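Presented as C-alpha cells, the chain that follows is alone, the form predicted alone.
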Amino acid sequence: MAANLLRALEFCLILFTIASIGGTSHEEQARKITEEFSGFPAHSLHSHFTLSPSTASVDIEGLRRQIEELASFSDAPGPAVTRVLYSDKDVLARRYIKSLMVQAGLLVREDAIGNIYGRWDGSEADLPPVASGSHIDAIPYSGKYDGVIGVLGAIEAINVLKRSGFQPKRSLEVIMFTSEEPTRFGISCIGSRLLAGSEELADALKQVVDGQNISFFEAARSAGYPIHQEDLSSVFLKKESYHSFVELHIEQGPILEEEGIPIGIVTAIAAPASISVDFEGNGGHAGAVLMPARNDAGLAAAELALAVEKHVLESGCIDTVGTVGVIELHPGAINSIPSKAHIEIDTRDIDEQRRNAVINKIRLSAIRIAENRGVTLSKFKIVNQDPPALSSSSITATMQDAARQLNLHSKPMISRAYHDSLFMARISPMGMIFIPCYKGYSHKPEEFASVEEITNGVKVLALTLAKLSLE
C-alpha cells in the first residue's frame, strides 16, 4: 500500500509540474489524469479509482482510416479481404503496421518468423511487460475487422494513454502475431504457438508445404525472413516473459449485439481440435457403374460429415460444436464417381474431455463407414488437439472494473473461436475483450463493427493496460 501511495505521489508531482507550465486549465486536466490513471484521487489519495468516460480520447477517424488502408492490402476486391501469410500483400500490410508503431513512438522489432513487437518503455522497464495484440492475416474473401481491431486497437490504446499523459510503470507492448489463420500451411496460430515454445510445431514446420509445394522456409525467405530450421527455437519465450496479455477482438458471434451489451469479458477459450481424413474407393463412369457395385469415396465423406453433426449434438451441451469445412473429391468431375475424398473437421468445446470423446466417436464412425462402403480409410489424423485456456481471474476483474468505470455494461463470455490468446495463456496470465459485430458475422465480407463499438473496446483496453502496467 505504501509503495502504491508513493507511486501516486510521484505521478501527481510529474503531472502538476507539466500543468504549471500551461496555466490553470492544464492544472485541472492534470488533476483528472492523476485520478483516472494512478488509481487515487489527487486531493485525498483515496484508494477508490474514478474515471470519466469522456477523458480517454480515441482518434476514431484515424482508426477508421487505418482499417480501410490496411484492408487495401488484399488479393481480393473490396469489401472482401484476402491476406495470406508471406504473400506480397501480407508483406505490405506488415510494413504498414510497423509504420503505425513508429508513428506511435514505439520501439519496433521482429523475431525470426515475423512476429512484430512495438514497445513503450515503462519507468521500470526491467519488469515483465504488459502486452496486447492480435493478427492481420485474413482467410480468402473475409472481412476487415477480425484480428485487425486487436492490432490497430492496441496501438490506438497506447496513443490514448500517451495523449492523456499517462506513464506506465511496466513497459507496454503491442504484438502483431504471424499467421493466426491456417490458410497457407493448414496450421493456425503459428506465431503465438512458437512463442509458447511448441516443439511439435517447430518440427511440423520443417516438413509442411503449401498448395504450390512451397515450404514454410521458402515462403518466409520470399517475404524477407531468411530463417533456417534451427532458428525456430529463437522465437520461444520463457513462461512469465510477460506480466499479462490482453487481446481486443470482435465477438465473431451474435450474442453481444442481440443483447445490446457493448463489452464482452472472455472467461475461457474453447479447446479446439482439427482432424484430417482421407477415403479411397474405386472410381468409374457415372453412368456405367451401377449403384450396388460402387465403392464411392465421396459418399463416405458425406456420411462422415453427417456423423460429425450427430456426435456433436449427442454431447448434450451447447458448448460442443463441430464443422466440416473442407471436402475435396477426386477427380472432381460431374460424370465420374469419386475415387478419393479428403475431409477436414473442426471440433471444439470448453471441456477438453467431452471434446475428446466426440473425436473418438468420429474416428469410430470413419472406420465403420469405410467398412460398410467398401472403401479404405487411408488417413485419420488429428492435426492439432489443443487444451482450453482460462482467462486470469485478476485480469478479468481488471477488465470488468475498467468497463464499469467507463459506464459500459459488460458480460462474461466464452470464446469458441481460435485466438492467439489461447497460446499466450501458456506464457502469461491472459484476458480478452470482445466487442459486438454486425449479426455476429465474421470470416466474410459483411463482417463489421461500428465506430461506437470500436471506441468502447479501445477505451476499455487502454484503461485495462494502464491498470496492469502499474501493478
Given for the second form:
There are 2 protein chains.
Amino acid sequence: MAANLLRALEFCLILFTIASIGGTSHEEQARKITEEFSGFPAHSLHSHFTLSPSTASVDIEGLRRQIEELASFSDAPGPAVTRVLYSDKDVLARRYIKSLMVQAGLLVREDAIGNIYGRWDGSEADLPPVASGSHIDAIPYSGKYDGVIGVLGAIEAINVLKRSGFQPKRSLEVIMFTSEEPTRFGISCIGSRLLAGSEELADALKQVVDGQNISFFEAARSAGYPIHQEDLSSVFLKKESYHSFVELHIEQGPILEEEGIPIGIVTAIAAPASISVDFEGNGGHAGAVLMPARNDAGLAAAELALAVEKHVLESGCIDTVGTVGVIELHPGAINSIPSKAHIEIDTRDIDEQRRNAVINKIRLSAIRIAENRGVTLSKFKIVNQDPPALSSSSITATMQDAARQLNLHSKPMISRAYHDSLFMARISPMGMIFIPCYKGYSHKPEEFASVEEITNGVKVLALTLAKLSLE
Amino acid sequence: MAANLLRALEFCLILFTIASIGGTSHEEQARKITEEFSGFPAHSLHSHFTLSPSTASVDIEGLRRQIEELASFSDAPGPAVTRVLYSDKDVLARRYIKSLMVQAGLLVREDAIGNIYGRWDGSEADLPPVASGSHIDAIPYSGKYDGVIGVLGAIEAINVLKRSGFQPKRSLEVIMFTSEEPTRFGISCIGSRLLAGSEELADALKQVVDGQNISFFEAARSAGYPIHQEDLSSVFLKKESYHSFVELHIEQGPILEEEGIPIGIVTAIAAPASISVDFEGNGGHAGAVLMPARNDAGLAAAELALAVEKHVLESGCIDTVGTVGVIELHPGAINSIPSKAHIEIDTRDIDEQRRNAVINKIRLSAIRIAENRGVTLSKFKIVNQDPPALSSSSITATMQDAARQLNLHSKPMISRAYHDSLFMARISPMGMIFIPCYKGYSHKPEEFASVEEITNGVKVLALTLAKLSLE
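Instead of the form predicted alone shown above, give the structure for the form predicted in complex with another copy of the chain, please.
What follows is the whole complex; the chain from before opens it.
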C-alpha cells in the first residue's frame, strides 16, 4: 500500500521532471508545473538558466536567496532555525527542495522514509552514479548553513555544470538525507544510516518514540510517509549503488577561518557515540527531607556531567570531546528534590578505541555515583557507537586537483562533527569538502558562511563531480 | 470596579450562607443553593449534620471522600496531583472548597487575589476572631495531603464543634490561602504573604510572568479575579485582625511516624530562601568545538548544584538544607554545547544567619565557577529570603493541653518546610499542629496520612480552636 503510494508519487515526479527539461517553451511549462508541485511562486526560485558556457558560474544571488527562504521554514524566530524531523516546517522545507530539484531538471524520487534523490542522467546511465548531498533538518535554535549548504550547494553545482554545457558520463545525483540531527528520536543520521543498510537502525525504529510519545511511524505518517515496519528495508541500498559520494559542508570549527584557507579536504570523520542515562531517587520535599536522608537524582546527574568532562580531558588528546547537552529533572520544581534525572551524552574521537575507553569510564562513574548517592541507575544506554570513517584517497586527490585548478588553497583536515558521509562511506567511496564559517560557530543562530566562501565550495564541488562523473 | 464585583459576590455568598444555617427545611434549601453555587451534587458533600452533642466526632468517612474528590481536580493522572495557581483545575477546586464552607454554615468571602475566608460568628463577634487554614494548590506530580488537610480539616473541625453544641465566643474563621507553592510565578505563599501586608510582594506581582509569559494579573483575570495593580493593598490585613492562627498540616518529615507520636506541636518554622541563577556561554557544536575552546553553561550549572550541596553540608548542622530542584539547559540538544543554563535553588534553616552564610557561599561559588569556565553569570537573584517564625508560647500551651485532654501523646518540633503560618505569624500569634505521614514523604504521589492520623489532628485542632475562642 505504502509502496504503491510512493510509486505513484515517483511517477508524478518523473512527469514533472520530463516536462521541465528542454528549451524556453518547456521552461515556461516547467515553471507552472513547479508552482503547482511546490506550492511556491516560481519567480522566487532559481529559474533563469541556459546551457551556454558563458553562464558557467555560480548564481550566488539565487543561492543566497534560497538559503534565506529555506531558513524561513522554522519553528524558532529568525535568525535562529528549528526544523525537526517530520514537523510541518520540515514538510514545507522538503517540498521546497523537491521544487528546486525539479527546476534544475533533475528526476526526483523519494524513498519510504523521505530520503530525496534528484538525478541527472549521464551518457552512460548504466554505470553507478556519482552522488552529493547533505541534510536540511536543524536542531532547536540553530543556524541556516549546517547541512543546507550541502543540499542547496549540490543542486547549484548541477546548475553550474548544466550552464557550462557539461555532459556527464556517469549520472549525477543529489541526495537530501532524512534527519541527520538526532533531535526528535535521539538517533542521528536516520536517512543515511538506513540507506547504508543498518539492520540495527531498522530494528530500533520499530521501538522509538519522541518526547510526546509519538512513534517514528506515526510521525512519518503525519508527514505524508505512510510506511510500515516491513517497508524499512526498501530504503537499503547495495554497496555498488554509487561510484562515489561527496558532501559539501561548513567546517563547524575555526581552523579554516583562522588560517585564511578557503577549502578543507576531509580525510577522516571522528567516531561519534551517544549515551542516554536515567537516575532515580525518592524525591521529596525540599524543606522537610534532611540532607543525610536524601538520594537526589539531580545531583547524580550533575556529578555525571562533570565526570564526562573529566574523563574526556583525561584522554590527554585534543581530538577527544564529550558533551552533556541534555539534563532534565523531574518534577522540576524549586521546592522538590529531583526524583528523576535524564541526561544525554555525546562523545567523539577520531580514534575509536580511545573514545570507547572514555565511554567505559563514564559507565563506571555512573555506577559509582549511583552507589554513593543511593540512587538507581535505571538506564545507561549507548544509543549509537559508530566507527570513524576514512575518506577515499582517490576522491581526496580529485577534490585537491579541483581546488588547485580553481586557484583555491586547500588543506587536509579531520571532521570532528559527523555527517551523513560517515554512513555513505559504508556503501561508497566518500569525500567531504569543508568551507570556513564565522568563528567556527555552528548549532546556533550566529552560524554564518559568506557568499564568497559558499561560491568557492560550490565551484570545487561542481568540478569534483564533473571529474568523478567522467571516471 | 473589581472591588464592586467582589462586594456583589460577597453579598450573594452571605445570602447563600444565611439560607444554609438552621433546621431541616433550611438544610434542604441550603443543599439546593449549594448545588447551584458549587456545580457539584450536594449528595457528594458532607451534608448530614446535626448540632446534638452525641455526634461530636470527626466524620472521617466524609473527610476521606473530600480528600479524594479534591485530588480529582488535577492536571496529572492520579495518584499524582498537579494543581497550579489560577489553572482551570485550581478554579474548580476553589469552588469545591467554597461549597464545603457554605455547607458547614460559614459566611464565605473572597479577597481580590482569591484568599477565601469562611466565618462562624461567635457570641462576641466584635472581638478579633480565631483562624485556621492552609492551601490547596499542589506542585507538579505531588500528593493529596500537603495543605489540603489544613483546609478540609479546619472545615471539619468547625463541623465537629457545631455537632458538639459548642458556641464560640470569638468568631472562628477558616482561611484557604492562594498559592502557597511557588510553581507558577516562582513566589511562595502569595496569599498569606500579601495578607500579612508585604509591600515588597505587591510590587513584585506587578512585574512577574509565568513560563508562558502570562502576567500575574492576566492569570488572575482568567481565573475570575479581575484585579488591578492598585487593588493589591486591599488584601492587606491589620496586625490586630486575628486573636490567633492555627494551621493543621502533615509533618512532611519522618520523625512522628518513626517515633510513633500522633501529634507534633510546632515551636518554630525554618527560614526559607530561594535563588534563581542563569549562566551564559557561547554554545556551539558538540563535535566541532574542542574542549579548551568551550565555555559550557550546563557544566557551570552542574558545578553550582554540587556547590550548593557542599556549602549546606559545611554548615555542620542537621537543620540546614539546600536543594536544586530546577536545571534547564538551552538549546537542550544532545549534540549542542549548552549556551544557557537556568537553575533554581531552595535553602532553609531555623537559624537565619546560618542560612544567609550558606547563601553567601553559594553566591561566591557562582562567581568563581563563572570565572573559571569563562561563562557569564547573567543572573543571581535572591527571589525571597524570609526570616524564621516562632510559634506563640501561649498557643503552643493550648495545643498541648488539647492533645493531653484527648489522650494523644504530643512532641514539640520544628517545621523544616515553611507554610502560610510563617507569614500569618507577622500579623497574629501563630501555632501549628503536625500529624505523621507515611515515611515523611511529601511533594510526590506517595504522600499519605491515614484516617486515624487525620482524625487525631482534626480533634486537636477543634479543641484548640474552641479553647482559643473562649479566651
